[in-house]
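For reference, the chain that follows is the form predicted on its own, supplied as structure tokens.
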Amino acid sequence: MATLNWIGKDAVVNHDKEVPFKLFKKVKGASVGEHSKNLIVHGDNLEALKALMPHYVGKVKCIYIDPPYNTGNEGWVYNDKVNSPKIKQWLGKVVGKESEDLTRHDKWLCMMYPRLKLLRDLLTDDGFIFISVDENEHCNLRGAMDEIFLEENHVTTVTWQRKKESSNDSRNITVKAEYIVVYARSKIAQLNLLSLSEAYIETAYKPPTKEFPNGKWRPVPIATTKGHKSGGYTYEIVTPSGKKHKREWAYPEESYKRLLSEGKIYFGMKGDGVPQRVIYAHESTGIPASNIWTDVATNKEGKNEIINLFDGGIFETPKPVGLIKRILELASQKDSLILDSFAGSGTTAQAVLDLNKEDGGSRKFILVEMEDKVARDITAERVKRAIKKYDYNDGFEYCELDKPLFNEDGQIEETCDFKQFATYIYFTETQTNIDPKKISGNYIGEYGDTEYYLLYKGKNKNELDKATLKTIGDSDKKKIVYADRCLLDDDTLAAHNIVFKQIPYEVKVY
């Protein structure tokens, strides 16, 4: 595999490390419903998906995202040029006097490294990502995308036809399509199958026939091709009209004659033909997804929905509701978590919602924008008019990111509470997801043969002595604590299989 190379690079290519841990502060005024497990996250995507770590790493199953495609064009609300103010005081914090030297593309790829690794951090072993991009940054997106997620686990590119009409916006050839690049976390993931639209159907399957009545049908081969992966089954099979055909079939002979006494095996038109199996439409369980796509909405659709809510096009070019619908279809479940780390005008959002009002699915949605003049008044407000006009079952809650975890002399921020400080440590201790359910008292959890405390009711009040001894587990499993101070002895201590750890020097920094 290439190596990916530009200025800037060795400044960022482990800095998601360094982001600082923040807390998330609930704003109940725009948030919609009580108690919704959706989130639309204001505040900065880097920051933001670091604070989602510990309540949700390794447990969402789809992520889309649409970044910047780095065109130049600053016309419009949403900064289409890697140039804003906040990511050039980014850049010249974390790569340096280095970042006057960068070019756009340079800076695109500082910006989206360490996202992407964070986005990995937060998918399923079985989640997808597919991320919109253009000719602008798509080859080094894929080189990006080779080094963090493994090339082996590139699912392939979708063209995707953005508009059907043709303008003048090029002098040599009218550009119509973008592109969505797709990558698996990991070889187990496997997208779903597309169910059969009726156009689908009228076109590829026949209508029904004397020898095959019930319902539209189609023949598929039952010979294998050359080079089949998973081998044949050689036998011969002689058609109604006498002709034997010898070869390598995919089925073994038991399995062609039950598909032969079923009425089920077609030999073309004279009956001499090469075997094929015949599948009715009703019985399709669907289709794999080409990786060409026509038959979705386009941008003007998009624009359109846009202009439904808010009587008039806030966005010029946002995504339509359509084109994630296909993304959800093939990527999630019912009940699956979807993230959108650049959320715009949050389409996401919607097309969750009108999936799971088509199917009566669960499915769970994470936004998070950045700008401050787009969160609240566009992406948010779309959420909010699109529940209320087309009457979707589900809320969201609005979160700004609050202070870092740890202030600027290493403690810990008063204002942070027992279960946002137990959710971090529990998360950095075991790289997994606290359960909240578990907490009790100063027990925060368990992982593996270890079980874990935390002595936490605000800053330099927390003492492991002989009283707080009695809240913690008599069980012979080893047992960390987080307090400020241990007045205990050493014999006390390993009697009780006791790990002290000190507040703050011995949190760990993720």
Ligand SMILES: C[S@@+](CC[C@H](N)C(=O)[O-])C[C@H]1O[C@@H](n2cnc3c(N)ncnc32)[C@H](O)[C@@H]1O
Contents of the next structure:
Amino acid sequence: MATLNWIGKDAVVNHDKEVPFKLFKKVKGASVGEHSKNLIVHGDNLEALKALMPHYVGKVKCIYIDPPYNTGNEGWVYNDKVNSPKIKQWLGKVVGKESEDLTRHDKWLCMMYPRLKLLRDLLTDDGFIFISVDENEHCNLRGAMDEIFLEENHVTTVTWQRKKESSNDSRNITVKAEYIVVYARSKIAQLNLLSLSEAYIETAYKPPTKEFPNGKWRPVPIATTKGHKSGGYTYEIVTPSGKKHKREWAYPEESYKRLLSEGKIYFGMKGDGVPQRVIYAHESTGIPASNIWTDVATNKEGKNEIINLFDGGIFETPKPVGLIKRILELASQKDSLILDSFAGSGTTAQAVLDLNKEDGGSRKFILVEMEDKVARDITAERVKRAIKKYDYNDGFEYCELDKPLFNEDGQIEETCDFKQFATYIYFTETQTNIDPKKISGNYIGEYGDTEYYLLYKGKNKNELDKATLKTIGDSDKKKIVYADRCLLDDDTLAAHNIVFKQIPYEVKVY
Ligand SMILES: C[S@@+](CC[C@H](N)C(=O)[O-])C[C@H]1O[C@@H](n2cnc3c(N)ncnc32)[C@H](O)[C@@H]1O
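Structure of the form predicted in complex with this ligand, given the form predicted on its own:
Below is the entire complex, every chain and molecule, led by the chain shown above.
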């Protein structure tokens, strides 16, 4: 694999580790309903993804993102607080056009790289990420993704027809398509089949005939090439007109005979061709998606969907609901968690709610949007209006990003409560999410053969001493105990199998 290099790469490859952990602050007035488990977060997604980590690491089944394409017309600004003199010169300045800004691709890669790393860690092992992009950054995105997700997990790049109509905006070739880059989190991930559309059945299936009267049908080859993985059964088949075909077939002879007796073998129009299996449309479990999508909604529909909800085009670049529903059909189960960290007008939330309504699913969404003027008034408002207009039976919680867990002096933020801190400690120790139901007193959970405890009643009030020792369990397991101070001697700690860790200095950073 060729290595992709760019200005600032050294400074950003581990920037995800330096991003401070922030807490969430729920905004009741901007939320809809309670306990929906859907989330809209207002904030920069670098900080928001990091803040999501203690709650959602390894839990997201499908990510769709639609980041700035870097066209030179979006007015996006690189603003990450990376400690590099080169990068500091870029801050606060709008990224320019191709001919004006020689570091525009470097900036885009510096912005995307740490976010893609966090997104990877949020995915389940069988999860997928779909990333919208156009020709401006497609190649750079592939290079970065091959490093972060690994080349072997690249699934495909889908070409999506974003508009049908021709326009006069190109000197040479009119661009009517853009791309969706697809990666799996690991080798075990498997996309769903797509159910057959009426249009597909119309073109790919034959009408019923006297020989095959049970509905629309199509012949599927059963002859295989030598050595093909699904082949390997060699025997002779004689057609009704007496012609012999001896070669390798996909099925053993008994299976072939069963299909023949069920009237599901086709010998071609003249009755002497190489036999094929007949599949009726109503028996099909679906078809794999192709990597050319001309059969889903276009940007025009996306714009109309916004106009229908707001009586006007209040957002420039909404994707159509149908496009994201196609992604969800392929990459989610009915109870999956879906994440979109460049939420814009919130199309992903509507697609989740719409698909749930259609198939009785209970998928949940997390959306992140940075812009002050967009997050509440467009993203959340669109989802709120869609719930009402289309009678979706769900709500969402709207959150702001709050203060960092640790202040600039490295001390714990005073407003941080026990549960928030426990969630963070448990996550950094185990890289898994806490089960809040298991928290009991100072006990915050166990992982493998270690129990975890947190003594935290507020700043400087947390001592591991003879009194608090009584609150630590007496199992034989190793116990990691976080507190401000330890007044027990080493023998006592060893006798109780306790490892003491001092707050805040020994709190790990993710
Ligand atoms: C192309 S739009 C996404 C459109 C969206 N797919 C839709 O259908 O409406 C990109 C969005 O990402 C947001 N954005 C850009 N950088 C961000 C960041 N660092 N954190 C969170 N949101 C960001 C922008 O404000 C913009 O609303």
